[in-house]
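The form predicted alone is given below as one chain in structure tokens.
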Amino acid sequence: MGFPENFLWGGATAANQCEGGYDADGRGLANVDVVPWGSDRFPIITGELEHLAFDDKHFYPAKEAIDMYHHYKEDIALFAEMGFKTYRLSIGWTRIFPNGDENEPNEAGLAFYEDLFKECHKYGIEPLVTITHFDCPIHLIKKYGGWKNRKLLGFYENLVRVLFTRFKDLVKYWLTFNEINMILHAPFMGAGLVFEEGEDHELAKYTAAHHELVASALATKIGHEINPENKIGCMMAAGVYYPYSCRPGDNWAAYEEMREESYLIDVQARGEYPRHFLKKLERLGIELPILDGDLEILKAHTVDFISFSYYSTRVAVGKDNDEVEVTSGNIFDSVKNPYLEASEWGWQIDPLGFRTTINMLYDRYQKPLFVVENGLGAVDVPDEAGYVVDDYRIDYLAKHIAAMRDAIELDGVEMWGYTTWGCIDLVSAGTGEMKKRYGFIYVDRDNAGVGTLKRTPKKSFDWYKQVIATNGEIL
């Protein structure tokens, strides 16, 4: 049986990721164009530190990125000498409205996305468009407080309506907000938060995604009637969590960490807030600002399916247990699993997790599935050539692949399609490093944005053009 003959396969990327351009033909400035590589990278995206403009200390990696604003035509082509069915990417709000509130779309910025999905179109690649990746228009900060403010909706509508309309004939598959749980890690790189000083951080948090939630049914609303054949899809950073110890402390505390990560999504598939989460709510003396139709908009229009990114398990301890040692790298805090190897970057590589996670959200929501994100971030060390030996990613991929397959196969869940993260060497969201490497094709930059940016494919590119030409067969 194995994989579904109409199986989607391909690549993701994120606009503020690989685009760059970053003041090209009238796109404005974004919260993740500011977010510099170093040091002070992680208290910028957790809203800690107010940082809403350049300045010469940092460098800022997003400008220009692969400046695929620029190559866009090449690196589809070599999407497509991969056999990509299809290539997630994401729509830079600033390129269609540069400060966000204005009442007319910058034309040239909707240009070059529709010359983009036509390119991916003459290659038979279906796009499977992210309508925001953490993309907040600056002006939206500094004026309105970003999704704090209630007036963000309307922005976001006038977005969405534009892009369903004018993409109408182009682009059927849409996600509201990448990675919506990100709020609640990285407030100002999810939301556009910066706290002020005694602010409630809880209370903006829990604010910012309440508007985020209306504003995707909204979205759903607009675009099933402007396309009913419109299919929209929430999205997620999942991976469940385990016990670290089967004492009942450590089991309930991953039970509360899988639901406080799940409440968003439940909200999207299901159209009410979870009990559970009202009554903490409560405990926090947190009212949330729900206006008249909120909850009926939030219930009459869930989403068509549901997607998320994978890249690790995690492991949750009860507070009556401190001896652990936590990992490092990654923006989820996690106590290290003893049972599984690492990558570079402290990110736990579990093939088996991956199974349990597309498990429990299909017995979760009972929709249809789609892996949006999935790899292995890793130092490539291209030879004298600019070839690339990477049997490590080729491994982990390969096991992700196989265990996915027997989500579907043994399992019975419905899947859609898979997407592996940075099918193209990109910019590292949470790092903004280069030398984290995701990608089937080398892009020759460094760190400090130093190279070439010629694209060379890697060997794991010939093997993903494999398991794609025998659908998921041979890996």
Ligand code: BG6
Given for the second form:
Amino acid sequence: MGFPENFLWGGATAANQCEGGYDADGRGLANVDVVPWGSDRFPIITGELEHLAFDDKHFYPAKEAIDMYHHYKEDIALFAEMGFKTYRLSIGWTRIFPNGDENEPNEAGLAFYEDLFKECHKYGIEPLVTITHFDCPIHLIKKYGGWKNRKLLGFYENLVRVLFTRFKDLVKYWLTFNEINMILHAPFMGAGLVFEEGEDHELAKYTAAHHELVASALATKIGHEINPENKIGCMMAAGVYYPYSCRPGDNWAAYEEMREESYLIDVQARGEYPRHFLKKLERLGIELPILDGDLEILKAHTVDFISFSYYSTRVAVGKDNDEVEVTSGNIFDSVKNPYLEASEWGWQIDPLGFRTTINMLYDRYQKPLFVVENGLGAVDVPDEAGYVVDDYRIDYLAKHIAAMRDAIELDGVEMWGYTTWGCIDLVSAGTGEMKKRYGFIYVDRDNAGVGTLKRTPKKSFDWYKQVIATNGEIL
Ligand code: BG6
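Could the form predicted in complex with 6-O-phosphono-beta-D-glucopyranose (BG6) be shown next, to go alongside the form predicted alone?
Below is the entire complex, every chain and molecule, led by the chain shown above.
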């Protein structure tokens, strides 16, 4: 038994975190380009601080990133050497539509991805494409206010139509929005939102989310029309919530948090807003801008599969509980779990929580799952030859893969594949650092952008190669 025969092993990246080439071949400026490294990053990604252009005071890691724009052949060859069956990457929206609202796409941007996909197929690697990974043209933010404006839906529709048509024979697996629930926590990255003074944040976020949900359903419709073979998925930043204690108040808090994080995926997978969410809107006095036909579109075009990222479980505490210690997590903090160890960035490590999360998602949606992000962000110290002995990463991944195997083998979950996050070192989304590395391949570049960009396989490179070669038998 173990992993299914056609299991798609691979790795994942996002355009803005690896490509660089921010102004190459007609590319326009995107929200993710102007997000700097340093203490201003967080208020900017949460939409609290408006920052829509480069200045001299900050360093902008996405401008060059690891320059995959010019290294993709070399990088894909390394992925192939590890035996990747799939490579998850995202499209830079502004390579295709530099401003976002043009009628005609930029041919150079399309040609770049076409060549990249062909390069993947040369090695039998199936591309898995995230249409937008924290990516929104700056022009659409300045002129329309980002996704809180319904017009974005039409611009996104143009984008997906172009992509599905042009790459009909090259791409079968698509994700509409990366970690769609991140709108709630990092709304500038998730939806291009910058809050105005006195603006109702909840209203703006839920409105933008509604537009993305309808856009996602439309993309699913269009994708299936253009090629019925297309498999179109949603993508969630997942991780179950544990109650801090067995006090009923803590358990209820965990239950509520889980429902709130899941509501967008509920819509994408089941085609309806959950009733608890509609009740909550009523209490908040928020009316969603639902137009005629929206609910029908959501209902008719649900996703084919559920993809998700998993790094940690989270802990919730009820209002009636004592003061608790907090630790960092993916974008937002969590109550600290005293039973778990954490990464150097405070993210709690919980392989059994991975199995629980997988089961929770499968029970909830009854659709095939795809793990599209999992991994350990750590400080790697290369030796003189540039080699990194990353046993800590191997340990993390081996335990998580074993937990996933249990979910498949013992719990019967249908799982299509697994792509580790940042299979090659890249810029961290949360912190903008290069120092926080996830890769099997070391890239010589530091937080300030200094380095030769040389690629060197780490110890985990050979380890993962063996995992794939044995279809997860040897971990
Ligand atoms: C996910 C994102 O939230 O987590 C990635 O989809 C991100 O873009 C990854 O890089 C890891 O987070 P970080 O902050 O360590 O880069």
